[in-house]
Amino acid sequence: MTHKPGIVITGASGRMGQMLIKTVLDSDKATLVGAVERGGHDWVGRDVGEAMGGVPLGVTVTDDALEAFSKAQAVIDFTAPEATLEFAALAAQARAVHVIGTTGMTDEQIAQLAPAARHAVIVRAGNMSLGVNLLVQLTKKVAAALDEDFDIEVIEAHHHHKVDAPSGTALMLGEAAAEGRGVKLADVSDRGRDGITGARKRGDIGFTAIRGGDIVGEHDVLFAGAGERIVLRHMATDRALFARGALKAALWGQDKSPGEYDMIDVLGL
């Protein structure tokens, strides 16, 4: 690239939005050209730097996403599923790379991204971390190597503000385990245990979600057999790593053809 791509951050006032803004500002490979918030938010119309408690940056927070996207080469979006679907259509109109870190999207909502991906690059991942995506690949390999004598459990922990469960990362890991086993996660997923549930069903992939304090993100994949256990673990201590991964994805997508991609593509894993 001979120029610095312009980046728009959606959900600018949120914790992840502010981290993304700081990450773009700290980068020598991209430029912040826009910040988007929902209509009626008290940041709209203010300089984003001042709204964040710092110096003016010359970027005014707007609720007009299309106008902001039209100036950008990439949009980084960690918001909510319904908002992300709207942003996908607008980013496609602007022919901007759309990096989606939004979690909690249903299969139906994910399928609704397909029309936008015919016109623009979409990079969507439940987790933008290099370490987590390595963990996904390892999970697939271990699941493929072990038969159903080994029970698989995905255990995740996040801060008490997180609104969806299991986390997007946990579902990525579950999908990887299912793919390694040659089955569909929907057919073997066990997400709820309460009361007299009966014995664990052979071949199921279980999920446990922990919510508390300010935990950034912890994920274990447990393979439990008779007399032995294998545990694959990733612990995140700073959400800046997700922001760095998202920016990496935005830059990677600049010369790619329209379509749907993930962090495995970005990282070449």
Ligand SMILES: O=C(O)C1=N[C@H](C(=O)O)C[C@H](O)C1
Contents of the next structure:
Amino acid sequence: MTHKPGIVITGASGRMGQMLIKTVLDSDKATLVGAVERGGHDWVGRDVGEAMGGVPLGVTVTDDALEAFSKAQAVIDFTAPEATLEFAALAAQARAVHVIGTTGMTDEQIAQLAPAARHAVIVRAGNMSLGVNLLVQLTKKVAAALDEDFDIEVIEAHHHHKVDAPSGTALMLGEAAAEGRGVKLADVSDRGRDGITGARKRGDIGFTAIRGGDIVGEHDVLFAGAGERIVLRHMATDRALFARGALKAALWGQDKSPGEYDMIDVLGL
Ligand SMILES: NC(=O)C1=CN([C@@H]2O[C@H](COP(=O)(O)OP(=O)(O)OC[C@H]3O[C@@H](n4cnc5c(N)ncnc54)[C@H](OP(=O)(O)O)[C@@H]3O)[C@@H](O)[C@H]2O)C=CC1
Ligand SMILES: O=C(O)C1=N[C@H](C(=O)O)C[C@H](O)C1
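Starting from the form predicted alone, produce the coordinates for the form predicted in complex with the ligand.
Okay, now the whole complex, with that chain kicking things off.
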């Protein structure tokens, strides 16, 4: 019988946490060995299956992340930036693959992952879906093919619970467009237009964020020229998409050397 990697899910009660637990349970390639929530959360100490409203699974939700990680081969983490930094240090200590879906991390926070990546595999992406990662590559290609006569705008829409903007995916797409153009996103990024903004600056990459209802995640990259527009679009209709990608990353990382990777590496795009 082949060994199935043991997976711990952090932020177990969250929208993605619960989706990830279901995805691991449905998989014949991995086993759920832990579920983590923060201290004081009312799920701590309960069976995770029962907490989710189903049958007992024999996995008790814990707030002791290190103890849970030390029994696992991978940690899948869709939580919040401060929590993810703590989990990175603990996953490295346990030598577990750390799959990070958390968005809204600052450049400084991302840089703080480097010490952990010296000891363990980290796979981090603002979007774990095949479609978006393909869109990233297409965006780079189209941006490289067109000059600054085409204005680039990234437009994203998400549910009303989302706390960060622009979305992690929008930033990935903006980075790809900037890379295609051979510029740094930080030098051309235009975020949060309001009031008398002045005319659009040639070469800028603009971002717009829509928040409403239960939109899972939609992203357009618009290339607007004189007399024509090109739109590259991805629409997610089911969070299971992200969870499947994250599990794929956790399995992919099992035989890799310590370091930082992304979904382009995992998917071989
Ligand atoms: N990369 C990708 O493909 C995707 C990324 N995401 C990202 O995943 C993240 C989570 O999204 P979502 O599931 O919708 O959010 P939720 O708010 O539903 O869930 C977040 C979970 O993380 C926990 N958490 C938050 N802060 C901490 C902390 N400091 N310590 C411990 N646990 C903490 C929350 O616990 P509590 O309830 O106690 O606060 C909750 O269980 C977001 O950053 C989102 O953008 C989402 C979808 C796809
Ligand atoms: O918060 C979400 O829900 C999502 N977040 C990710 C992002 O910030 O891009 C990915 C997906 O769009 C859903």
